[in-house]
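Next up is one chain by itself, shown in structure tokens, the form predicted alone.
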Amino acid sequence: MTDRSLEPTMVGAPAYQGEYQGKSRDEASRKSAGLVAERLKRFSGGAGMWSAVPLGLLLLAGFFGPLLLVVLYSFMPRGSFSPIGWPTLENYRDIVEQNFYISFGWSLAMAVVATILLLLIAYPLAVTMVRLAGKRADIYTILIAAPLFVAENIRLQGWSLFFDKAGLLDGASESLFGAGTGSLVGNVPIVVFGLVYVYLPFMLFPLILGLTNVAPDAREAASDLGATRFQIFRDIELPLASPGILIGTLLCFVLALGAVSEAKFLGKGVVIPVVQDIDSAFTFGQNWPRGSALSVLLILIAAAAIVVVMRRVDIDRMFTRR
């Protein structure tokens, strides 16, 4: 015999899962739906990224608009004025062929030896600088900082009146050595020494805002442990105080790259640095697409050195690392 009790059982299972099934089909379309809604929010961005929309429109058109444009000149025929024509790489070509190689390699020479002399330099200088308080830090601040309110220009010709012939250094140690020292302007050194003077605040400065996240109780605890100074300095101060490091060489080494006013008035012409080769290429030449192709190689040669360190350091974990 047939047990009739399980019928309205057997009956009802089929429209209790359809029930069961259409509530999991609503709640899986409540998820996707939110999922996209979410994903819709960040592409958005919300208000921070319509925020940011007049900042980035001001970056592509005083920026990313400049640089396309000097792209464009690069590949423009001699003695054209306009962007738009057939392309030729005829002014790459000439960079080779005239020598403009000579410039670049003289800029990039002397971008390294003077970065490398100001990080030895800079460096005791700013560990002195955070470990110093109260008034005298502020003193020495005042004192690095005064001289970048004053315009570069006049700050290098008054280094040329020191330096050169018949000068301040000159004229003193004639009068009181009985012989002079001549003119000490005109060559390379002293256009390295330009960079140096120049550039100081921009290398020391992020040295100490690197050094500040070295804590003294870690140098304590190491010399406790029997470190030594090197040891120290090795394992705890350089590894901390890297970001400081990093942005500080590469900011200088690009402006040192890019820089002109140190070889015009101390070097009086013994180098020309291709950034001088761009001015003259713009302003006496009135030859814009060979300025402009100048200009896009070094354009490429710092970004390419910035790239460079970039892949070689995690920027994450040195600037979260205390």
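Numbering follows the first chain given and starts at 1. So that the term is clear: the rigid core is the largest set of C-alpha atoms that superpose within 1.5 Å between two forms. Model, not experiment: these values are computed from the prediction. Compared with the form predicted together with the partner chain:
A movement of the C-alpha atom of A305 reaching 2 angstroms or beyond is seen between these two forms when the two forms are aligned on their rigid core.
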The other form holds:
Amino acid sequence: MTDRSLEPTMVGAPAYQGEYQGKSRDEASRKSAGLVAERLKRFSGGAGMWSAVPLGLLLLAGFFGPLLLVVLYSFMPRGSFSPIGWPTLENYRDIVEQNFYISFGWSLAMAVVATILLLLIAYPLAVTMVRLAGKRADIYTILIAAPLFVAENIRLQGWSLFFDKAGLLDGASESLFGAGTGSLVGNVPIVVFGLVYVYLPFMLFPLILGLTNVAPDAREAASDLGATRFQIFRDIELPLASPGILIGTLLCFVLALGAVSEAKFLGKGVVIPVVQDIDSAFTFGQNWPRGSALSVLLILIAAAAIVVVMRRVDIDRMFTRR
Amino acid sequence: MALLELRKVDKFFDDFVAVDRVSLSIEEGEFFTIVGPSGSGKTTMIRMLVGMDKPTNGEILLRGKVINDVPANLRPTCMVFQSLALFPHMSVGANVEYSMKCKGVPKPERRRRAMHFLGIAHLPESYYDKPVTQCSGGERQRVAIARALAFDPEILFFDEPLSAIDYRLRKVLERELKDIQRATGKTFVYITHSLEEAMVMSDRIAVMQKGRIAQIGTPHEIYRSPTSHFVSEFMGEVNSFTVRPDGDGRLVDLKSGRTIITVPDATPADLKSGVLVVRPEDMLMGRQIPAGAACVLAGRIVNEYVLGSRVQYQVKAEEDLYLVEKIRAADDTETVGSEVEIGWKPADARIFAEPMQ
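Mind pulling up the form predicted together with the partner chain next to the form predicted alone we just looked at?
The complete assembly is shown below, putting the previous chain first.
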């Protein structure tokens, strides 16, 4: 801060003070204010840093604190209820030896399959939505986002009633064709269906954002230069839409990895996702260190996926549309 | 045989007639420009010529073959877009090579030819790896031209690519484009709203008006012998009068009743009712007016516009405003407020038998 920016304080000096007194006070305050400002500047590089302090503290207490606790607990002996003690790796060994890796495997596999299916389903939908932009796109957007207003568990319970034995589908097909479908719940594909259903908006909207980065001109120019539809898709559309594709993929993968309700309501316990294991370790099992170790592994997998993807995405480019 | 021929081509958008029975033919190796104001149908024309739109009626022939229904990617022609439509995620080299990549030309050969076309477009070879987003406006123009040339098209179309470029650079690029056309011997079909731009580059110009061709000719013909008031006015402001013959070899201005022009040896058929046009640069002022000139008016200069080497005066004579343009001279005394005489030679006036626009 320079002296010039402090001139308003001089103007605002109380008028009743003697001239001499007023002047000296002004000078003193100017000097000290200038000094503090100078130090602030040197310390932080501007006022922005200081404005961020409250949020920083909140994050520290509300996000990093619990995270640190979880990490600490994961190295505590089995069944311990204090984060302070002699560290051990036995919880991580248990994950491998007591077959907890199976639930990890299921969660990962279902998240991967659901994400791939979501890409395949949402991409053509997103292309259509971008083409509709300005026509009826808002109506379709509302229709697709509307289910988000209802709690996930209720929607999943609805699907369960639809697919279950003597449910809507079974009953309808029984009365119409004389043969019911039986129970379609309680298997892995129906859990994947649940994941795809729940996370569709999370794939669709980033894809739309990504595809709006593809100028129609660029497509036409490629076609004019002799590119086939596939070549346009591969060389122009995919690379230009890639930030949206990657973000949608990341979002869906990480969310599906931590999903639990789909397996509960549609899977009927046929598979145990890792989050359910974590949940029971903290509740029934009363084994906080085991739950913590599972959590830490899950966080590491999600973080690795985030790092890999975010390295390849230029978020700035996506939002500024150069 | 003409390289490209249009036979009575129409294009309707619902009820709107964008292009109306256009017939023309473009010869091989020609620099052909289609010029018209916005809304004259020139963009619709080029979209049909390139293959992005289909004509409603009529035929487009390339070397005698009808190509109405051939889509853009199967036509041996290429377009430089108004937006240039460069691929922002690719380097300059990758942009230029793209058409060859689509055809499956091997990489070393692609690179060699891309370098060649960079050279033609006056871009250094070091630009091959430069991201296209880091190029300046003029450089992007050159990349777009190199990319289109690399396609080796039979015809290269341009959709006003220079419209967003500042004046000085545009002048440079206009000349370069003409040089490239001459050097490569390619057929260029250029679209613009600027007749000035068209004049500099073209071998022939088609002036479009409301979806129709108003006139086709060389730049000289368009400038010297416009066939309609619209074409004569398109080059720039002109002095226009609505006139009718008085039967004695004279034309009378309908508004003032004054004799505008005397044509001593004219047959009555030469004199018709219509619009008489005199270009500002054909107007004479003060001592330039030859003795005994028939059309002389006394007026006063109300405005002066300096156009570099030339100067244009707005002269008010008998309640009407006239534009007079002349080469600037060191001994010019006329300025705003000067009383001057203005006039023109009958031979420099053109009459169009049509109502005033």
